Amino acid sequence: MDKIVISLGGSVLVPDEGDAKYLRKLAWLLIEMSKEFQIYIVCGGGRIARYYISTGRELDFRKEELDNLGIAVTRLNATMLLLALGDDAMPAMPRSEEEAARLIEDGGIIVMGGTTTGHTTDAVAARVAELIKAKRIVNATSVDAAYSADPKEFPDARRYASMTLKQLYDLVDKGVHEAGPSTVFDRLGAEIALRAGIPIYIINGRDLDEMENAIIGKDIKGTIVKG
């Protein structure tokens, strides 16, 4: 059974736009897909995490403390998805990439949040994918593809239908940047995927037809990153 890792952005999971309806449909899709694939899901923090981190920054919390706030929110989001999946999810939530890799059980969906301070959930998803030798990573985000810059801020940004893993790494390897594609994929995650040679399908996570096609490995409207 092929293994698929989904990096599910918090901005997709709980944007406060019909979240319960989306979660119900997402859970149904994931349960159906788990009959054919071993699915691992890493949930992001989204706007709720950004709120806590922003408030903590105003309170002069240390960086590690801010990271821990974000990790806590990712695990809260993961808990909601885990509960929505019911008995089709593994009841234990991994707290590390290595723990996730040990929870291999055909048909059981593994759901988790962040793990380590300084690592985004994209990086966690890529590391899990590397450890389990995943067939691909599905990056379910709030944009519909990879762009040369954040399309919400730069409407004329170039949209990519496909690219290589090296091109993705070069795209996000810009350090601290204003115009770079910060919502596409994390730099460390891209580096891990590049060294492991794991394809990434970048999709609009709220488009469940796209989600299904990405999990299966069909053509998508988003960006296929491989090679």
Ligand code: UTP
Contents of the next structure:
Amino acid sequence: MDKIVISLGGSVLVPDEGDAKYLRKLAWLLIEMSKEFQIYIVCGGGRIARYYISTGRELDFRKEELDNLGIAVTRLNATMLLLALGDDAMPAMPRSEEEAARLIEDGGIIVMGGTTTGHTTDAVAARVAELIKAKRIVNATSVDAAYSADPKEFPDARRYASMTLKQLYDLVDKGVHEAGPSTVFDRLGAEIALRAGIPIYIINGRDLDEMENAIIGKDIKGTIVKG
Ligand code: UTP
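Could the form predicted in complex with the named molecule be given as well, to go with the form predicted on its own?
Full assembly next; the chain just shown is listed first.
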């Protein structure tokens, strides 16, 4: 069975826009897809993580403490998805990339959040994908593709139908240094995917037709990053 890792942004999971309805449909799709693919899902923290982190920052918490707040929220979001999946998910949530990789032969959908401080769930997804030799990473985000700049700020930004892993790395690396499109996939995640040679399908995670096509590896409206 091909293995697929999905990096599911918190902005997709719990933006407070019909989330229960979305979760129900997403769970149904993932259960269907899990008959053909071994699926790993890494959940992000979204606005709820940002709330805790900004409040903690006002309280002068250390960077590591802020990251721990973020990780707790990613695991809370993962718990919500686990419950929505019911018996089709592995009941235990892996707390590290290595633990996730060890669950491979057990069947069932694997759902997790963050692992250790200092990175984001995109990097977790890429590391799990590297360890299990995943066929592809699906990056389910709130934007519908990779752009040359933030499309909300720069309406003329170029939208990419496809790009290489090196081009994605350069794009997000530039974003880190110049306040550009750093949000589409995190830099460490892009670096790991590049070294492991694992394609990334960047899609709007709220579009479940896109999600299905990305899992199967068909054409998508978003960006295919490979080569
Ligand atoms: P996210 O993965 O959601 O971060 O984790 P993000 O990319 O900043 O969020 P979006 O995609 O813009 O919504 C939330 C926070 O949790 C901590 C980090 O502080 C991160 O910013 N975190 C998460 C970790 O420290 N380690 C992890 O493995 C995951």
